[in-house]
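Just the one chain here, laid out as structure tokens, in the form predicted on its own.
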Amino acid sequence: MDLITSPRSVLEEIEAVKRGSRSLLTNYYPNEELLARWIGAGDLSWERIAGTTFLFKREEDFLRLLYVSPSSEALGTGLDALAGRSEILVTEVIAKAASGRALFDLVGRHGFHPYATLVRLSRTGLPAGSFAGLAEGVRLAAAADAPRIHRLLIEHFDRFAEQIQSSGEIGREIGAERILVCESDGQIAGFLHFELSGLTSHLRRWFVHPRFRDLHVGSKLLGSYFFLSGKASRFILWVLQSNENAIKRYIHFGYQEDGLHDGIFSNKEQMRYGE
């Protein structure tokens, strides 16, 4: 693996596979952003393998595996080539339920173990009721939260499945007014993380802590959440499969699981999700 040093080469790379490939496969989606900031911190390597770019996100204890690959058969040559490292690899397959099963079973045949599914809720504007503005005990977070909103997902979210911001990144998120925060008796009762992007809105967490469960936390955050999506007319997020209770609050509130799925797999066959 080759440290990258500059964003340039990473979009340059991903374009020279593009006009090589027949059938573009890829998890990858550039933010420039974003990308500087691995960048910055030293956190991207990247490897070509049989005509498919790796990039390789070192998290905390193990990488998160990306790839753009021109085919299916050039995927599974470099899938193979790294199944075996010393380092735990976590990488990801985004695809409609139906029309995705051969790549799921592609990752899985090239020595790629499944742990986790998320699925995608989604609705057509703000559901009804009144939302005239911050519910009563919910604010925009601030600075200070940020180490305490780490430490909450650390202690909640699986680090495999569930992408966690660090600490530094959390606080760039509350920068930008993204992150809600409920509190009671000076704690984090629970906290909501939203983007917006032109008319869709992205809820990227929703949580509330189990000490405050059943004290309407959750639906004071969503409903604060809704108001200060404004204009947006697409609802979006993601969840995991195996979380029966959140999605069923999120029906509630007028999801529906529109079919795309988000298969999580690693090289470590004995790792399990909740362990």
Second form
Amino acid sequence: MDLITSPRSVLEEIEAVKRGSRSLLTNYYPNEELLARWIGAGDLSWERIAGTTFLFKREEDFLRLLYVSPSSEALGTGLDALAGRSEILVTEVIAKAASGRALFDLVGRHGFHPYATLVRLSRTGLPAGSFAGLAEGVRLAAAADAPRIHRLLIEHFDRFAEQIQSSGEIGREIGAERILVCESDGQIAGFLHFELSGLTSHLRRWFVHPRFRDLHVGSKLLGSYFFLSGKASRFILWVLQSNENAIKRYIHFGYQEDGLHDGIFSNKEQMRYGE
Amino acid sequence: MENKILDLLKGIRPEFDFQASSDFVEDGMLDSFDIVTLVDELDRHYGISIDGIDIVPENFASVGAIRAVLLKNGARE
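The structure above corresponds to the form predicted on its own; please give the structure of the form predicted in complex with the partner chain next.
All chains and molecules follow, beginning with the one already shown.
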């Protein structure tokens, strides 16, 4: 594994793999700003194995594995070579449920084990009802909220399947006015993280602290989110397939599965979501 | 070819009016997964296989850009 020192070198490497490939497989879609941050923090390494470029993004106690591969054969050979490594490697495969089975099976046949699956839900247009402003008790998060939100992420989310942002990354999202909080007695009762991109609004996280459940915190946050996303006509989110309660709530608010699945795999067979 | 491209786009994201946009990606009408789906549909319809190097968002940002990438990869009008 070689440490990456410039975004340009990554982009050139990816171009070299892509050139001439007629059956490209990748779980990495370059975002230059994010790439520069990862490289600046010394968190990104790479390795080319059998024609596939693997990127290793360092997380707290594991490596997130990204790949750009010219073919399924090349990807399988590369995964075989990596599966026995001592580090925990976590990778993901995003594919349509109907046609993506082959890709899920490919990763599973080459030394990586299913850890969890996320499903994408979406809805078109705003739900009926008025969203005239932020709900009572809901406000945009402030910089001082970042450490508290980070702590909630660590305590209540799964680092392998749900990508825990650092306090700094949360601070940047707060600066971009993408996080809402609902406070009660000076405590964060819930928060919601979203990203508006043109006509599409992506609900990244919707969290209500267990001590504040059944107090309409979630619906206040969601209503405020719909208000802030007023120009969007497509609403999407990812949720763990096993989180049936959350899925029921999203369906209640008009979301439905749109057929895209995100399989999370690890090279450690004993790892299981929720254990 | 333009009409067929619009039909395929509409099939993938029926909620959007692609004729009202000059940049489908910037306007949030197509994301990375939609582009992968669109490439599959274009490959199948035109009997081609789009080169991996051409699968970048800017090549799918407008009907004109998609037409250009199709022609570059051997599609016929």
